[in-house]
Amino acid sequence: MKILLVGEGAREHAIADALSRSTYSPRIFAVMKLRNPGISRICEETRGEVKLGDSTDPSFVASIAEQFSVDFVFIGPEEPQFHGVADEVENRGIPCVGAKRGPSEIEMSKAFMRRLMWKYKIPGRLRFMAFKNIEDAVAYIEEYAESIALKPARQAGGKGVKVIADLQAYLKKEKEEVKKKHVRNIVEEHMRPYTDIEERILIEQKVEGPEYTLQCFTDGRVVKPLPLVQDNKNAYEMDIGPETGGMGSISGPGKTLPFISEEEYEESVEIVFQTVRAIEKEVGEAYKGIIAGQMMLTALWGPTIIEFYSRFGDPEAVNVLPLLETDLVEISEAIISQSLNKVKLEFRDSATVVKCVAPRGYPNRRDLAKGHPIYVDESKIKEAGGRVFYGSIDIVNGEMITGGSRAVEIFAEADTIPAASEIAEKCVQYVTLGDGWKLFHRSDIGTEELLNERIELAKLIREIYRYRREKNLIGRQIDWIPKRGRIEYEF
């Protein structure tokens, strides 16, 4: 069997990673910008390959694809779906675990999912608005002033969100002024490389509680949960500094997490069934591949989506994908088939702890973390009971260079999280810059410290949607605004 592989980060590490464990032995193949070290290794200990081009190019790797015979095509990062390599394979004949590019539209756009689950009613949903223009925006922002989420109406790589408060009376003009400079931000910067889509601001209502994201298996009939998964996405420890695409993240033991309860977990993944088949109705085809909900524990709500992946979370596949001991090949083949409803998926049930390591200048100035020679001593790294699984880094004349992004992303396995955390802490130090630029990571991620936190503000959220359920005020909310009266919003 052959399978090839597109993308080059450590979720593709991982999704490798479990393939090339599976009973069929597949030769592993691979379409990356970069020459990851990991997968590289693993085309290699298959028999296999790996091809450096553009991943998002659906000629160059449905050609791919067709010079290496393979079975079928697995694509990792959300980009290529967008630019539609899914129905480019297709169309040549070889089946492909990764959504197309109609259905992948419900994280590519916004605004689509938001009207998707307004739509079909689906739970979880918030209030938006979507603009073309700052123009519009500004006037809106103007207009009312209140709590919202400012975000990129196109995914844009996790950046560009800001949430911000806007309760009290006081600072109420400064407040204002800095939506408006953020929305400019998001157009002339966020946006600015994306020509694909025609909105290009999202404001949505703000809202506050513990996220965790609920990755699943989709044939398009139905889903197939994995263990949640907690990401942390601020760049520094507790909470605070720029968004990232995730600085490390952790799950289990079981398929809940310490502050969701097994009735949270059911009900969130109520949310993706209704959303994956309100997918099918609206685009006309079926969803195939893997679909996740970054949610959030809310007093709306309880669980309420914040956005959707198209595909698995980078790093939250790193943190589950070790532990699954159901063959990856056999879920493969019964998406592409649709029937996923004779397949069990089973885990090792392990708390897991992923930490990312970064170079400094990561998020925002990439140029400077771009560029450094890496070493990672895997041997010793392994005796402190952990694994390393490669990320942004290239190999340019036999050696590791960073790419600019997180670097590696350290697994780690115990009976508890918080042990599991001590584990991959242990094995950070392993991970060095040859040239003397610095590397950083977040030490908090797992400890008891900041689970407390969760299981405390997720304690405090219970309370209050549970309160609402009770008196029949979910999907509704009512306002008091001066010289206005009453108002009552429809969720």
The other form holds:
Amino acid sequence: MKILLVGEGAREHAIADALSRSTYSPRIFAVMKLRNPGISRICEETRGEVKLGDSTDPSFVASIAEQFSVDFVFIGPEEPQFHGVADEVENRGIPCVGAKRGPSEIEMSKAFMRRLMWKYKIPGRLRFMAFKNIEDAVAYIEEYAESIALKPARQAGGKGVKVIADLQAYLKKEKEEVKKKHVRNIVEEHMRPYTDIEERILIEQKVEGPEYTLQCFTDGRVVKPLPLVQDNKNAYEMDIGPETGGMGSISGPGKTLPFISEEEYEESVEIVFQTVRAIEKEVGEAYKGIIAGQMMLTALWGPTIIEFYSRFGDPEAVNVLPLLETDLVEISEAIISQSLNKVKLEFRDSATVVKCVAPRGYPNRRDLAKGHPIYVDESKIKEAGGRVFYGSIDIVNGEMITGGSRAVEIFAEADTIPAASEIAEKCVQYVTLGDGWKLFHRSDIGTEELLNERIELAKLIREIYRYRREKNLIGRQIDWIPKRGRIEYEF
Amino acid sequence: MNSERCGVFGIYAFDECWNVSRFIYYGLVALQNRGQETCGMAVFGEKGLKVVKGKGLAEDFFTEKSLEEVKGWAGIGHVSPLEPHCNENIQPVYVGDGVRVALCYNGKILNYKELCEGEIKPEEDAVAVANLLAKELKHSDPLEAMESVMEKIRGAYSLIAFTDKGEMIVARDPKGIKPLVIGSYGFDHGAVASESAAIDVIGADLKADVKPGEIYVFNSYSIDRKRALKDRERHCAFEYVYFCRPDSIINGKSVYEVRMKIGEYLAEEFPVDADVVIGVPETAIPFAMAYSNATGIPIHMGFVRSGRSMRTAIRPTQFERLVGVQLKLNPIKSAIRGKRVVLIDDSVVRGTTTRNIVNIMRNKIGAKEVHVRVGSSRLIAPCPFGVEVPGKDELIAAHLTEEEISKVVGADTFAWLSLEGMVKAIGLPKDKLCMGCFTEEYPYLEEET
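Alternative state: the form predicted together with the partner chain, after the form predicted on its own:
Below: every chain and molecule of the assembly, starting with the one above.
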């Protein structure tokens, strides 16, 4: 059996690893923009091959799939999906795991996602406004002082989101300035490369609560959830610092997290399931691949959707794929043949912690983070009980060089999250740079202290949303704006 | 200037589109309880590091115009209860050649005279530390430079410095005598302040205490953190009893909770048959509420304050102290007349304020009895770390018994909370507290003898 994997990050490394464990002993081929050392090694070990090139170019990827006459293609990242790689591959008669252009709209267009949730009355939706130009967005901001999230209307590599809590009237002017500057920034910087979507800016109501990611396999008919994972987005310890793609994540033991109840987990799965069904109705195509809800427990709803991913999260994939005991090739084939209902997903019952190691400069000064020789002492890491998944690293002239983002993700597994965190922490020291530049990671991820903070926050939010449910207030919000009067939002 | 019981504040925006001068301003307004004589800020922006500072309350001194002149995405600020002779010594001080450093701190460096050559006046301690840091920064990175400064200075300090290269350096002395906390506003700012209330006021979330001996260095693309020196913690007990705002959480303990416990223990230790409990605004109000809850004696509002909050024990001159009392406390006659009153105060330093209040209650309004209960233990010694407790010869508790004091202030009975009660209320182990002003035993100093 032969499989072509598309993508070059730690997430794809984890996918390649899971595929290579299959009893079918597949040969793994990869299309990558740069030479990820982990994926390259798996390709080599399974007698596959690596092709470097534009992994978002449909005809390029499809021609490689044809060249190696693979049994199916597995798409890791979102951009190849947005560009229609799955569509082109299927057009040439090769099956594919990974959303086609149509269904991937759920991640690509944040306005599409919100409209869909409202149209099909899916629980966990937020109020939003989408704008096509700076002027309209600025006019809205000038009129309403609110706590909001400002986002590029299209998925832009996870960048460009700004969340502004606007509760102190005496600091309103400063915040309004920043909101307006950021709207300009979204349009002129983050959205500039993208011409495939008309809307430019999304403004959403800001909500608060503990976040978690629910990743699911889907064949369009059923969704099969993976254990919940929580990612940590702030760059620095104690949840301080700029937003990153994620500095590390925790999961388990079991399918839920210590701060999410079984009931909340089930409700979250239901939200994702309803969304998958709604997508098919809307775009006329089945969703075959992976869908992930980046969720938050909010006072407004309980489980609430912040964003959807049309793929695994990164680093979230690295938490759970190593625990997957069901054969990923079988899962893939069931997705392709729409018989996922027959597959029983099984995971090793462990707690996991993933810690990302990035060169200093990430995320705001990637120019500084890029181009450093990096060494990973895998045998020492193995000795300490951890595993390495390679991220933003290229091999240039036989040497590993940092690519400016999270270079390495360390995976550790134990009975409890804090125990796994300690293992990961011991491993981090075996990742080093060769030129004196510094690396950083978050030592607090998975610690008892941070975990307790999440548990406390969840308790508070749970009390409020349960109260609101009891009083039949869910799905309703009443506002009063001076000179405009009463506004009732029906959810 | 001695950086006695001052307030420090620092903020760093990770996105340069922010202007933080008004955040610093409100941070300082929130810390005004810690000093009302001078204020200042240093802000880093496109035009480099700009300093604006002067005399008076933050609300009076800073103007739209002066805040506009110090625009930027990061900066530090300071309020102080002391008035220096020379404006340049108002903090943040700004010194250095080659590398320029703005610096402010709360506490007192005991060996400031040894830090530089030549004569240094007591009010130039911050200048001396800033010069030392600037010198170290010439050949070391900010973390190493601060570490090396910490090896040379001795005393209590919660310190924030800002370099002209855009780095914010935060340090707390190895015993953590003065409070210092760190907070965060979403993905946009990190902030540091003497008290968590200042973090709340700018809309950020409290994250943790800066640990004793810990250094943080913020720059535009990283935060470095290191526990540079380790020592036994000795947190100032008087912060809980008197200095901090009740809405602050310092060293992991809610000040309000501590003060409610103090009132409870006062009731336990010194109950009295009375008609009404009255607290002296503002610090003693939680003591009085808890005393009332514990005894069942109703609490009443006994005084109304005119004008701004002024903390009588820390005004610089005797004259202002007297003016402060009159302005601060106008009694509500109907709450007091003909009643047996338990009067709860936060601390008694010289006895002047208490005597005035008891005199007004008894002789002008006609309270039947006045029983004074004090929410702190006996203040018997000065503070070498700058908490502005006067010399021993000015401290009534160092010279008179409770019975004698009750006669001096004109009360029926008079009692201080026991030392054990105070420690229990704070809820930290006794050996982790600095209680020098109650016991005359001081960290740093006792180790030398």
